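So this first bit is one chain, no partners, the form predicted on its own, shown in structure tokens.
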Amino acid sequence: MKAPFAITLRVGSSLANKTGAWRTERPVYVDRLPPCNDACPAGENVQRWLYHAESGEYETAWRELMRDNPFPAVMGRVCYHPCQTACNRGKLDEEVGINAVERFLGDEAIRRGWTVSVTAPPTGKRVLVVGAGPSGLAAAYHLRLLGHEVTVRDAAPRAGGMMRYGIPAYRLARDVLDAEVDRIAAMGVTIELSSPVPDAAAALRDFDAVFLAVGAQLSRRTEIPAGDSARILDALGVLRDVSEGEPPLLGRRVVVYGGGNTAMDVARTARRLGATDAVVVYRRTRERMPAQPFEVAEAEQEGVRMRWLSTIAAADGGTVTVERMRLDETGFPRPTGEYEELAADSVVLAIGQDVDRSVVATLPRVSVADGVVQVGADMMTGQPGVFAGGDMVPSPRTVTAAVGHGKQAARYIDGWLRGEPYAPPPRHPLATFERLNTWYYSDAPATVRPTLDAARRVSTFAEVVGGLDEGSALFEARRCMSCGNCFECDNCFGVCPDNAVVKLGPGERYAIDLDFCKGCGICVTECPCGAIDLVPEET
């Protein structure tokens, strides 16, 4: 009697018999958008450069990073790293210290003198960038890489914009900023300082395109009844004077009015300038404070006091009258009629910032609403050839967002100059935590960056947060789970019962031999990073 077919199967039978005909579903390798990439305002391919960093290929990682962001050393210090907030690893143990690895790569590039070469052929087109801050310099960098002649003009005596004049040196060392600005200049970008541009219309006659990237360097004011002897300053003016080496005399008792990051910066600066009592007065609660939580925590560590649910009602020589507030059912602060006095030698206002829009005053086709310039999806204003970004347009006012704007604007400007409009590529589906097989990832607690002792901070403008050494940076990069993208771990190759997974070689990933794949889905289940889908078989 003839034996049943199943009993006749021997070693090698899955190759001898093309079992793929049994399949109703097939596995397909996919590339998904990592949440870190998705959350980065600068549009960095975070996962890609981490992949190179974890292999010790630091220069390759840095060059991948520089494809999107010309300020990795700066960003590794001042970015609020939304990429880490989005990191899937945070749901497993702790998020990957992306920002710390970025700083390591940026510092390594400065230490080793890595440079960027322009290989694109000259286009003969000339672009003027107004503003030498993060958005303007990023745009200039990318435009230069695309082959255009770029001139950057700024009214300030030194380049950097708010990176130099709005961020204290204890957060961003000036030699680091100078090194990354100088690298851009060395690429052939012309930077003209102490050169304000009062009229964009006139500038447009000498250039093929103009990018407006004026930073929000005008402090907002508020009406506070004040006596003749009251000393009231604005936060940006204080930070600028300190940056220029001419710190103001704030006195021993300083009250800062506001609740944003600038308020934290100026209160911490006041402590370093000798204030024994620095108090932040804010009309809402800590939970509703716009300042980053770590900024508030570091300020408190340095002795800055917080007065929540309070507003300044009046100021006179030596005192400030503060009124207690309460939040109504909508969360809006309401006065209570309860007052008290605080001793204050000076009051610093940190209640918001505006952009000087006079540069577009002679361009009637440029629309301004809510204090910012309106642009289309291509970042062009109503005036053909005039683009705008950074603080000048509706956007979060951070260095990272400004750098991202500069990159996007460069691509749109390039497309406009060539007569070939730039079209952003489609976005992949998001790589969610639920798709990961986290059993394969070992426990690896995050590396903590070194910090100065609180007692030492208030006596120096040295950087508070230090960088990682090579071993720590390598460890941190290796904590990346490569969400949604194959990293050639060989799991699928090893678990396939039909030997249907074919290795294509280093960097080439795998292929599925559909003659033998039965569509069992084991490879999908066992993929650590969720980079394989099971789809219905084509009929």
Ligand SMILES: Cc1cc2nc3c(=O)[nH]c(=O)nc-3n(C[C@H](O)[C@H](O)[C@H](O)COP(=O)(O)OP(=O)(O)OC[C@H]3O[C@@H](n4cnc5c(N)ncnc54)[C@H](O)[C@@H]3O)c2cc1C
Contents of the next structure:
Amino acid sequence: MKAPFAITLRVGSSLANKTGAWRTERPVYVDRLPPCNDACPAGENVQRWLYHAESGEYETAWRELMRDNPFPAVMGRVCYHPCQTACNRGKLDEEVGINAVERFLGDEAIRRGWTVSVTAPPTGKRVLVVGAGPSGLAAAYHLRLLGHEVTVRDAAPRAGGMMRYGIPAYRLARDVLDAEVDRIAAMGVTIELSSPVPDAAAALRDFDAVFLAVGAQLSRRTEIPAGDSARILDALGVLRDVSEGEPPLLGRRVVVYGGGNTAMDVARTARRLGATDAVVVYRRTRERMPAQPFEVAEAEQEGVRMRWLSTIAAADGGTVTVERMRLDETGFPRPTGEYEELAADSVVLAIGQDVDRSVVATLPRVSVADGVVQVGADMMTGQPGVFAGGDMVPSPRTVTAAVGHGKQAARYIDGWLRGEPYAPPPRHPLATFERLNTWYYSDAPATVRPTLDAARRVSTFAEVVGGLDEGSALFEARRCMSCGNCFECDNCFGVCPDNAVVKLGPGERYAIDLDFCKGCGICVTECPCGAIDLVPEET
Amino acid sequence: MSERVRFFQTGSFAVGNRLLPLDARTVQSDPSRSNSLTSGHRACRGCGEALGARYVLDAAMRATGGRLVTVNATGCLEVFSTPYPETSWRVPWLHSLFGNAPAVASGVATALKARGRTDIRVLGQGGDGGTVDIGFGCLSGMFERGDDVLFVCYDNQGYMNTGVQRSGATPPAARTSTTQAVGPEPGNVFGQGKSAPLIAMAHEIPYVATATIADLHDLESKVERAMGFHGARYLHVLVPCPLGWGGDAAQTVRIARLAVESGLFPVFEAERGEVTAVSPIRHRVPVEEYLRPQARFRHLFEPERRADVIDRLQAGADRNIERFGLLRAEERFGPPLGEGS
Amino acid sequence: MLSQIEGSRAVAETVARCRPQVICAYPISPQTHIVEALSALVKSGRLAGCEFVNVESEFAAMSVAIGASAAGARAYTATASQGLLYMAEALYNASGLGLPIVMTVANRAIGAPINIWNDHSDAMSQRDSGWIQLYAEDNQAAADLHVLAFRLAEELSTPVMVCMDGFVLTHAVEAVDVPGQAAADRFLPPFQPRQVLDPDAPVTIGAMVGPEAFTEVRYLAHVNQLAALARMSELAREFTATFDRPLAPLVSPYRCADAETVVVALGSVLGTLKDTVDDLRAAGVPVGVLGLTAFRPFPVEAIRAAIGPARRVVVLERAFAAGVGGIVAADLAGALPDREMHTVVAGLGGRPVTRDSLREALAAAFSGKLAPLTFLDLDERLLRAAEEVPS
Ligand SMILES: Cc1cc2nc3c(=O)[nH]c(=O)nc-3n(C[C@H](O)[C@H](O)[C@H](O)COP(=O)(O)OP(=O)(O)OC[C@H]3O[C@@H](n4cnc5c(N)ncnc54)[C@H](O)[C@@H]3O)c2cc1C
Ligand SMILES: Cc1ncc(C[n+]2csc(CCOP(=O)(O)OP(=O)(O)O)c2C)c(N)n1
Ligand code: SF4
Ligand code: SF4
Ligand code: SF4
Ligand SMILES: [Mg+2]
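Switch over from the form predicted on its own to the form predicted together with the ligand, please.
Below, the chain from earlier opens the complete complex, with every other chain and molecule after it.
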């Protein structure tokens, strides 16, 4: 029988009505730069590797990480994680424990023996890297990946730079360092140890390009009136000796002079070497200390004492004289003329490091300012073909920054060698907190990393901070809000009142069906991570 | 009420979540969802009712294995979906009148029973006007007889289709075209209106629930749960109307969320007249945060801030929070609502 | 088989034999006996496969019937008076949607003043609702018209109202041959809906239609009603063949052939009228009676044929339109523009229509003294009393 005219209709026929014509604005999928990525000195795509880790695909996550940084396990231990400081989740509850997940991935890679292979065809170009610290090794790694032949020369008997001779083992276990350095060597990078390169100019003759990464290895000295019997050491020397298994005799009472991380490391090392009394003398206040707050805290947990607002006026056998300071209006410490004596078997100076610039002495076009070598945005010194990075150039002087320089330099060197200058891809605009719709994220406090009992710490160089177990690492990864980058939550697909969002399938993301999208913008508002913009329709 | 899944980034708050097993995701995340209300309808840009209806019906379609027929009251939903010669419905759908949808649905259910077709389930739906006002007699009759119907009210707090007049679900102080923002007490009168869900509960029907378009998992689980019962059931869904509320179309879902988070719209479920679960407020906000983005409350902020009126509204929210235990739901109903880890 | 039976019961039994699947009703005198009887039939199991729904209002009753019919069930309800008005909105909807619902209207006056007794104001008020309206002259017709109504409704996808005078018929015990089940089954095949809510073949029923097609929708409804006229005559013949008794589906003329004056009426008053006509005929007055079974659709051709050359038409109306006059007369004037037309409003709110009064009125008609609009037995004393009520 025929259905009644007009009042009974065939289902779904409204598809003929293209409501897209109503639109004055349209949603557009975008990728924004997550603040973590933005803040990572090594340029890691943190959000991206967390994304893989979230689904338990650790190897994929690790490989994503390795595109930018060949030291995940080291990073997960020593990086000061500015990514976390920038993390948007910090504004919600607590920042994502990016660094802990990174360590988990790095350790997992070592445990499972994941390796990286070079697939780029050989370029026939030879590059010399001077210095096997993090910067040099990172550059070598990236250059090798790009198909170049790489030789790394280092004056020291072992590779790693400050990672080996500076950072104590209780923060960075040496087998971890070895594993990550070995993995680079296994890619076909030639590492020549105990091979100082005195003159970059000479090296340039044998190689197509040179990357200098000699670090800042000279301990700064200060004039302290000292008697003959005073035992005054420099921090780098102490740490190097400890690393080489020849710990110096520091005595039971050790005074460390300085307020940076090196000072903390030395003081904590002194405790482990048997000092009952390790005192850090620093001329400003805690707030103004350059050391990372966590390091100060851990040092205090281990019994290190702090003497703020003090300078060492003189040292003699068994005692140091400290002068009390006060901060003037500008925050600068001023002497007060009040003195005090401290018992001290030794004084360790940890007041900074300088760059040994002799390697560029024969290259007049290389300019030096403020004690460091100047480079352009392309990491090249004034001498064509000679690039530099890490602690020897203007830098925050961290392992991560050094690694980042290595990567950047490798890309520019590659471009330079190919005669096609490298142009970094444009950076997306920042994924700000305001763009997020945080209601969608589960309430989840950060995971606490296990730490070694303080009582045990002073007797061992075992790592103080442990790694996360898989469950916790997964949890932590999943706290990531994927700022500015679609994580396929299906919200846009779900919330459109007009069914105008098309789901393209796993990993393929979504598309807007402009035939029906009215441009209401709900998908834009309800995207948890702010990965959709609403832009005016061109009329 | 849906059990919140263990922590997975967005847990079960977002529509999908690639980390969840397929069966723990929403119906809406499924590319092969039924789209019971399909594209091409003429609802305003950002219409909460259009969204709510698809959410509810798609969930009901899944819960019934596609054995669903629907009855619709007059109102925006009906008008924007079926102007001859096009319909946006893909489910069997019948529109009769403004005030009789529950009774028509009863008739459908009765016919199916008489014909031995109890495999087919019936869902009636209408706006707040069609439900809590003009259709209320029929609704109560349907409840009281226990007819096998799930009736869904899409509450946009006014007669939107006829140009935003006041209904029995319009909140106090809201401006509508019959409660203008003029005079000493601008907007809708305090002390009027009714809670259809509570009245439904008084019928002691098997299942009553409230929900919003801002929490899809919750909404879908309620539809599914409702479909697990036979007899009369009632679901009251808050669906902001950008036109009538004077909100930015893009904020439709957000405003629904703020209604919940402020305590103005309690989300709960009840069986046989007893509240069995409430959705706790996750991040409580003052009512002001909910009121501000809506032009219908603009007179509370311009030309000067009407603290007296806002306080009265806040008191209403506080009362809901107290009455339903919206902040301490776990104490009353046990832990499964929150995130385990 | 004839049996002495109350009209309501006869209708209930007949409806039951039509095998309705959903019956919904709300009580109102004088409909109550019908639905009470049906309720008992369903509850006892004697009417199997049927659900009886006790609704909360007539509006709901019609709405339940709408839903039931759209879901493929044969649906029935009954009402009267205020109840019919309370349904009004749904009546138009049922016809607009083309749902073959059958309803008994136990005709009763409409208040205020509230009055439970018989007249036709209720059904007449819904004459344009799109329903087919059939008026029963006696309880046999009341019963038989229901069988016809279901068949007609379902064939044409249109609702049918069977009107029977409240109390006068509903509560009268008369000899009625209640249609037998076997014959009813032969006459009335199972319901095959034209449109049905079905998950396997989903459709949208009840779309919104704007100016672009509304006229056509209405026109088609009109055409459908007109088609019902022809079909009713055919079905009546089939009815007679099946049940072995006559059924007047459109009009029932009585001694009209050579009448100079024909009295037109609907419903049970036709009995009294026929007696009056017999009296007058005996006195040589050339008068006849034309009963209208079908009021909607209005059987113009059948009326013209039945009235023949009679020059005067007196319409006995059990309802009227205040400020105008006759309701049926207006339609008749359209069908018979060349006749002298009189409206006699009679029997409002249950007032008995007596042979004496009728004779008197007809005598006035024959002597040219009958006004175009007359209220039969208007009580002048009461009107004077009304004037004197202090204000
Ligand atoms: C005690 C201490 C703790 C630290 N802790 C942290 C920390 O926790 N986190 C962090 O991010 N950073 C830390 N830093 C800083 C960080 O170690 C350095 O910023 C980083 O190692 C710099 O890397 P680089 O490659 O530039 O130089 P380096 O690591 O200094 O490596 C330079 C390498 O060059 C070699 N070399 C030098 N001259 C020559 C030459 N002429 N020929 C051949 N080889 C040469 C050296 O032997 C050395 O191996 C710490 C530093 C110190 C001193
Ligand atoms: C009996 C009757 N009275 C009034 C109307 C006019 N009317 C149609 S829709 C509507 C408002 C509908 O309001 P609601 O049920 O809340 O649905 P909304 O449009 O807000 O979604 C009104 C008053 C009508 N169609 N029928
Ligand atoms: S709403 Fe979800 S699925 Fe859509 S773009 Fe944003 S993150 Fe991706
Ligand atoms: S929610 Fe739908 S209609 Fe609205 S802007 Fe997004 S795609 Fe367009
Ligand atoms: S008026 Fe409101 S409810 Fe109606 S279609 Fe527009 S947004 Fe939706
Ligand atoms: Mg409404």
